[in-house]
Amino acid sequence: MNILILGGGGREHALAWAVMQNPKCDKLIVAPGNAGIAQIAECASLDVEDGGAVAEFAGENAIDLVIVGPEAPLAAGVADRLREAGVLVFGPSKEAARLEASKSFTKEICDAAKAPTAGYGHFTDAESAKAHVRAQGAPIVVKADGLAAGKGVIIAETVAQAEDAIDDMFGGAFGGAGAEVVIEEFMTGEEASYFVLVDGEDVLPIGTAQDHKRVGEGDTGPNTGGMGAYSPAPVLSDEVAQRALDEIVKPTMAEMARRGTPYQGVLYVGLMIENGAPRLVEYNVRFGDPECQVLMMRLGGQVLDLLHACAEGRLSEARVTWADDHAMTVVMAAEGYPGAYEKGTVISGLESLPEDSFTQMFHAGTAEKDGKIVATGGRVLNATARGATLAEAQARAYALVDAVDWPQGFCRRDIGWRAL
């Protein structure tokens, strides 16, 4: 098979690595890719949010399957355009991608499906939003309604913080994503992520993970796109996972199908779990980043078979084979992230790292310049490892971190602390 993966981050490097393990993969192209992906696959310069350009590229390169990594192309309708052109694609339609692209839409679906989630209000102006906050009190959660690259969520400890967040959002801090806001009750418990494949009808669970959103150790400081993750998530026991499927995922998918917008792709189910009862925090319509890295590390080459079956509507035939193992990824970020950070700093020591089925350094924000690897983003590298225990995976991941020479980078040293 000839395969095209859209995206250029750590998630896509992990997907590319797993797909390449499968003998059915004859040729792999990643657009736009990054310096790490370029070492294992062909990279192509392509506007991944232009459905027509992607469809044309797929035709010219005899692509058998397109795997869409990030949310933006899905929200832009790229999967629809590919389907119209007769190209097999893994990823939901633009209408189904609203489960991530609009938080108020997701709340409306949850109401219709009677799926347990946080109480909320949806607002299009600052004054009524602030009045709601004052009536509810704090802590409270303020969310930009649209796509904000994982950054449009403020957990406000005080009413004043919530009001500031509302002003920021309506003032354009998150661009168009903050033109409307959703304000939610603050849920207590432990957060974890559940990943399922859906082909419109059938649902296949493919793993659990827990990530660390805050930049500082002990889960302190501002929220980020994620500073590390591990799989499996102990809090998501078989019983809790089954409840999440029965009470949240399956009713949501049935409601989407009932509306004539069946969901096809991976569904990232963000859950808050308290006393064994799961409630929905959010849906994402693609693999999480960095959760994807630990899932790919554990699943390996079978990922291609699973995604292919999902895209062809054959999920009822698919089976996941799990090893009794654990995986962890530690994000190495540029000093200053998630605020302002320097770009173009040189990273050394990568060429001598071990790369096998137990350890991989996935690249997120990197490029090659004058024969050197340089940092181009906030989250730059994902030191990823697996082991028989989480402690073993953690030791291997931090050994990778310590072998990298990058003075302008930093990481959290306590990834996995809740489970360990």
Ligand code: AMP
Second form
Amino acid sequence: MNILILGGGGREHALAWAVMQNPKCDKLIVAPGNAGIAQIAECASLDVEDGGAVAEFAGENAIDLVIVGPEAPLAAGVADRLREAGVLVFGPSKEAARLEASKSFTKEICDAAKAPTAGYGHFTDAESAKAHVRAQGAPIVVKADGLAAGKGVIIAETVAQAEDAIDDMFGGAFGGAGAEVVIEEFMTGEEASYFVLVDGEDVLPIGTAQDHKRVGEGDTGPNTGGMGAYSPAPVLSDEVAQRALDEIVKPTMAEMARRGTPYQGVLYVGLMIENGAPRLVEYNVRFGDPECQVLMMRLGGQVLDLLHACAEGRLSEARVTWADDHAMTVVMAAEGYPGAYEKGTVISGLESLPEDSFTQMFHAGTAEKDGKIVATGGRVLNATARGATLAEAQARAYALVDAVDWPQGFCRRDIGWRAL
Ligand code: AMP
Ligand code: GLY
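Other form of same protein, the form predicted together with this ligand, not the form predicted alone:
Below is the whole assembly, all chains and molecules, this chain first.
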């Protein structure tokens, strides 16, 4: 098979690495890719949010399957455009991608499917949103309705903070994403993510993970895209996972199908678990980043068969082979992230790292310049490892971190603390 992966972060490097393990992969192109991906696959420069351009590229390169990494091309309708052109694609339609692109849409689907989630109100003006906050009291959660690059959620400790957040959102702090606001009950418990493949109505779980969103050790400081992750998530026991499938995932996927907009692709199910009862925090219509890195490390080459079966609507016959293992990824970021950071700093020592089926340094934001690897983003490298225990995976991941020479980089030293 000839495969095209869209995206250029650590998630896509991990996807590319796993897909390459499968002998069915004849040729792999990643657009746009990055310096790490370029070491294992061909990288192409392509506007991945332009469905017409992607379809044309797929035709010219005899691509048999397109795997969409990030949400932006999905929300832009790239999967629809590919399907119209007769290209097999792994990823939901624009309409189904609203499960991530609109928080009020997800709430509406949960209501219709009677799926447990936080109580909420949906507002299009600041005054009624504030009246709702005053009536509910704090803590309370204020969310911009649309895609805001993970920044559109404010957990307000006081009513005044919530009112300020409402003013910011309607004032345009998140652009069009904040033209509508969802206000949610603050849920307590432990968060974990559940990843399932969906091909319309059939669902196939492929793993659980937990990430660390805060930049600082002990889960303190500002929110980031994720500073590390591990799989499996102990809090998502078989029993809790089954409840999440039966009470949340299956009814909402059935509701999407009933509306004539069936979901196809990977569904990232963000859960809050309290006393063994899961509630939905959010859906994302893609793999998590960095959660994907730990899932790929554990699944390896079978990922291609699974994604292919999902894209062809054959999930009912697909099976996941589990190894009884654990994986961890530690994000190395540029000093200053998630605030302002320097770009172009040189990273050394990458050539001599051990890379096998137990350890991989995935690249998230790198480029090659004058024969050197330089940092091009906030999250730059993902030191990823697996082992028989989480402690073993952790030791291997940090050994990888310690072998890298990058003075302008940093990482959290406590990834996995909750599970260990
Ligand atoms: P979201 O973008 O909806 O995932 O929100 C980002 C993060 O905010 C989540 O991962 C949670 O940590 C937190 N969060 C969102 N909604 C709630 C809620 N209703 N109660 C408590 N925490 C929440
Ligand atoms: N790591 C969180 C996300 O991908 O949304």
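Rigid core (definition): largest C-alpha set, two forms, superposition within 1.5 Å. Because the structure is a prediction, the values reported are computed rather than measured. Numbering follows the first chain given and starts at 1.
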Taking the rigid core as the superposition reference, indicate whether the CA of Met169 shifts 2 angstroms or more between these two forms.
yes
After the core is matched up, is the C-alpha of Val159 off by 2 Å or more between these two forms?
yes
